[in-house]
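Next comes just one chain, in structure tokens: the form predicted on its own.
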Amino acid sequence: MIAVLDSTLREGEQTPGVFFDSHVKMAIAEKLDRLGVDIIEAGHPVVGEEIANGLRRIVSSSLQARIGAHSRSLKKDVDLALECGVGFLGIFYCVGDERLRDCSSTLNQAIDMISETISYARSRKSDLLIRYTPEDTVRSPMENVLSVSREAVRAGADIISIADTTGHLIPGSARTMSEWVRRLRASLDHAGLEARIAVHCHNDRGLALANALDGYQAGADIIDASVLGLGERAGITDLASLLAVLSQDFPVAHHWQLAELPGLYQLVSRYADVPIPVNHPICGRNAFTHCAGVHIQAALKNPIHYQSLAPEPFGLTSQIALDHMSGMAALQYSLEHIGAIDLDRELQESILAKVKDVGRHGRTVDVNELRWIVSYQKEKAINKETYVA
């Protein structure tokens, strides 16, 4: 079974301008837990006391998900995270040649430091789930990554994360997540070592979800994601899109309560002050809304004609939009919805003309406005008849 790590409360707070107060973090964590994510990465406590306090509160709430923290490859970071009571610790350190030179370090020195930090964390908490991430994995020399990963597992790491830190990978090209997953798995197997493989994909090229799924198909065990794809620069894999594809298209055995997604997205959007795009694949206002007349006419008979995902698993329903693209089928459906039945054809056509006019001004007509239009057009028709008589 694939596991999902949500990093909204850690990576998400690296979105410029995004900060969640402790009580908001708690509310988000509770919704993530009801959704059924496996790991909630709830912060990097060394950044500040408020983050550490928020992390402690989430840990103390006895959620089903494992609660984790981010940590540099430093014992003081490990100590602070463990003082917060976490059950998961993500330790990171880059082993790219340029970064090693900038840090005046050799690969062997880096491996020794990383191994020592992991061993220390394991000695402090025997049941701690430890992940090691060679930051900027996919732009680092493959042999550097494989060497440090083997030693990290020997030191006590349970998970090795392949981090596409800059959104560098492109499925189907010469640089793919699937190749990294296969090479890492083969290296660990050859050394007689066991560890789960995670993938952390950034969205700089708009390919985070594609790269995450590429890693999954190659055998990755854990995928990182966040609500709205929040994170550094263009963010990371979007949680709702990931769960939709995994649950509906592969499908995988899971325990996710997908109907929790819309409420979770509304909560995060409000307190991150980041709007949900109207065309967001699952939680956007238009995700299951039909507009063009031909589409609506077919969708009213059978939604599958213009939907490849059903809205019901996500606690949503298909919607009809009334605007300049609308036809009579959409109008009649909407009139029935508001109880405006037995209207003659001429009146319906006048209502449709008004709807189209509103739509040409860049708005859709909601049910309340439709009621007003119906009333107005009825009154116009009565006055016209009176005037003619």
Ligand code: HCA
Contents of the next structure:
Amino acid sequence: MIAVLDSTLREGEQTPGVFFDSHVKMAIAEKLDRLGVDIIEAGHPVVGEEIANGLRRIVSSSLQARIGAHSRSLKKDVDLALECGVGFLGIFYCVGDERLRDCSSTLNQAIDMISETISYARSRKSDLLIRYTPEDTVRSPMENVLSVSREAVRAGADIISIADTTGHLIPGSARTMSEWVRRLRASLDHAGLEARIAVHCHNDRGLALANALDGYQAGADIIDASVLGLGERAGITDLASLLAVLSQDFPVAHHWQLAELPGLYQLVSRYADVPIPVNHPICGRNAFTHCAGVHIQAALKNPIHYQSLAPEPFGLTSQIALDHMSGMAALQYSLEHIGAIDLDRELQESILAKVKDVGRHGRTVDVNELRWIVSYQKEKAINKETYVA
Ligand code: HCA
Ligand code: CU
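Can you give me the structure for the form predicted together with 3-hydroxy-3-carboxy-adipic acid (HCA), which would complement the form predicted on its own we have just seen?
Below: every chain and molecule of the assembly, starting with the one above.
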């Protein structure tokens, strides 16, 4: 069964300008838990006291999800994370040649140091879920990654994560996540080692979701994501889009409460101070809104004509909206939809004029506003003499 790791509270908080207070982190973690993500990566505690406190607070609330911390390959990071009570620890260390050179280290020295940190963490907590990530995995020599991964598993790591730290991969090209997943799996199998494989995809080329799905199809067990795709630079895989595709398009057994997504997005958007793009899949204001006349006409008969994804699993419904482009046909369909029938032509024209006027100011008219416009224009028609223009 595919597992999802949400990193809104760790990677997401690395978005420039984003900081979540501990009580907000708590609220976000509760919503993520209700949604049903498997692991909540909730911070890197050595970064600061508030992060450690936020982590402790989330751990103490006994959520279903495993609560995890990020950690360098250093015992002091492991100690602080364990002191916060986490059940998951993500240890990262890059084994790219240039990084090793900059750290004045050889591959073997790095492998020894990483193995020692993992063994130490394992010895301190036997049921700790330990992930090792060779940071910038996909720009590192594959042989380095495969060697360090085998030793990390021997030392006690349960998960190896393939990190596309800079959003470098392109599905179907010479550098794909699927190739990395297959090669890592083959190398572990060949050595008789068992570990879950995770994929962590950055969105620098707008391909984070595509790469994550490419990894999933090649057999990855865990996918990292965040609300609104928040993270360093262009962020990582967007959680809502990921769950939408996995749940609606792949035969995955899941327990996700997808209707929690819109509320979760509003919460994170508000406290991250990052607006939800109107065209965000699933949670954007326009995601299930039909606007053009022919679309409204067809969609009101049967939404499937202009929807390949239904809004209902996400606790949403299809909407219609009118604007400066709307014509009489779209208006009449919309009026019928709200039960405003038998309006004379003159009244309909005045309603359409008002709708176009609102549209020219850069807004759409939804069904609620249409109801207000209808009653306003009706009243205006009745009391012509008391209104001006
Ligand atoms: C970072 C980089 C990281 C780590 C991922 C991981 C990446 O912020 O430290 O530890 O699994 O993209 O490589 O997010
Ligand atoms: Cu990252």
